[in-house]
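To begin, one chain is listed below as structure tokens, in the form predicted alone.
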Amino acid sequence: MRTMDSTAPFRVMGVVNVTPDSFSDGGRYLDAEAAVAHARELEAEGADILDLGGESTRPGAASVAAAEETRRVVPVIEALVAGGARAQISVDTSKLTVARAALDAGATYVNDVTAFRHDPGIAELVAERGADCCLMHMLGEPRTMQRDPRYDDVVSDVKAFLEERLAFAVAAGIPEERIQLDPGIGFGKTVEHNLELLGRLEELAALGRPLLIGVSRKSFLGRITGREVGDRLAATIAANLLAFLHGASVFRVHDVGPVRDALEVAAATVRQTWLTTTTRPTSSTTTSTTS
């Protein structure tokens, strides 16, 4: 099973929503067998991480009891581990009991949209188990976060929050190298806030931890393009490429294959990783000018 790799130019996190009400694919993978099959498809497309969530965090979403959330995700994790999944398995939760059950089942990553504020004990659990984690910024909670969000300066405010939560996690015993940070695109932000964050990610990257970006199919892309949720792949790719160029390195997406292909080309071009592993063609061997 893969773990966090700081040498890779990027990592792709595939979304596996084991929920009835997620904004994009709610109900499609609520059955454990369907969720496992979908996770395996995402892994085959190149997912480095599989992020399993049993509670929707879309705007206005209602909370789910810990027992129900556990019932949804643990059988999927167990099946993936038993099947020899190569991708790292993440649990998307803010509840201590769910995180513990997921790690017991074989997950090695905790993705907490509350950055350990909802249940601070998760930090000690992650430290004890030697797991990786992601800390995300969110204004309020899913039920209220999109009610007139305001900031003095969204990038400075998010940066200060993430810096404080990073310090909290380290104080709880989690090594810095196991922590990633997420500015929380769409979580208590307007379209303008989201665009400001994407355009100034370098300021967040200055915190020294990998930045995870989750823009896949989100409503702000629909607001910009006029596209419905199922027709936002091009916008998703564009936003992820911009985030990559501005310093992000982990990309949480529904459409793993197309996004990974785009990032591979961007990495090869901008960071010239392709030139380190491939013989560069010369003018004498190049036969086409159209490819």
Contents of the next structure:
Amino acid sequence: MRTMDSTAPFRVMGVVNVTPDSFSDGGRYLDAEAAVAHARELEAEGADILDLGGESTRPGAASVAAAEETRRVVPVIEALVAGGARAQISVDTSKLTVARAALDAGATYVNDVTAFRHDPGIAELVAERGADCCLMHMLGEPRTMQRDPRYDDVVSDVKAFLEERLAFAVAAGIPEERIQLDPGIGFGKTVEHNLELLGRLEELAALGRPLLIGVSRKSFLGRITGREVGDRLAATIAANLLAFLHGASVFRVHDVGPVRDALEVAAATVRQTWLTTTTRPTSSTTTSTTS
Ligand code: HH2
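Next up, the form predicted together with 6-hydroxymethylpterin-diphosphate (HH2), please; the one we just looked at was the form predicted alone.
Expanding to the full complex; the earlier chain stays at the top.
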């Protein structure tokens, strides 16, 4: 079983939406064969995790029955496992029965945008199976979340929420090292809330768990750049790099190859800076020879 490699500087999670209505790629991979082919492409581009979703969480999205969601994602997971997928397989769901069927089929990661609030039993399931999980912040529910979201201080409020959900997950028996946290960019947040969260991720990193960030193609990038959803790659890369520099380490994206390249460069630069600053004799020596 492939699980988290905590020594890697970052991990890229490729999005595979097996839905008719996802905001950026709805309907493109609804057919299981198309979804499997797309997942393989993302793996070839360097995805460490493949996140399979059978229900859209975009604002106003209709909810999907558990049986239909299972029917969409399980055959894709089975085919990927049978084909010897190298990447870890994640299921993006808030429903216990869907999560169980996905883990039975070979997934080892549950990405729950309700952080186990919709179906608290998922926490015991994840604990029993020794799976990894992501707990995400969302204000309200997808149908209503973008109606005038308000916070006292968005970063402190999200941090308190994630701290409480982390404690809940640990109390259910999930080891801390299996848990990643996500501020839920775009889930009950204005453009300003999203930007403030991205710029103050260090405060969330203080909770001691890896931070997962999902900014890919999202509407706040369109609001800033004026670009349509299919033309937000540059904005997506910029936001992911910024998140990396502020402490995020798992990046949920549609465009795995380009984002991975950008993160490799950022990680190499940070490493190099660290090496040169720590191996230099002393900063005063350097200053004196250059002045
Ligand atoms: N964003 C989306 C879905 N799932 N999971 C986590 N942990 N973090 C996110 O930011 C996140 C998520 C929305 O993106 P997408 O899957 O492309 O769209 P849709 O929900 O319309 O299928």
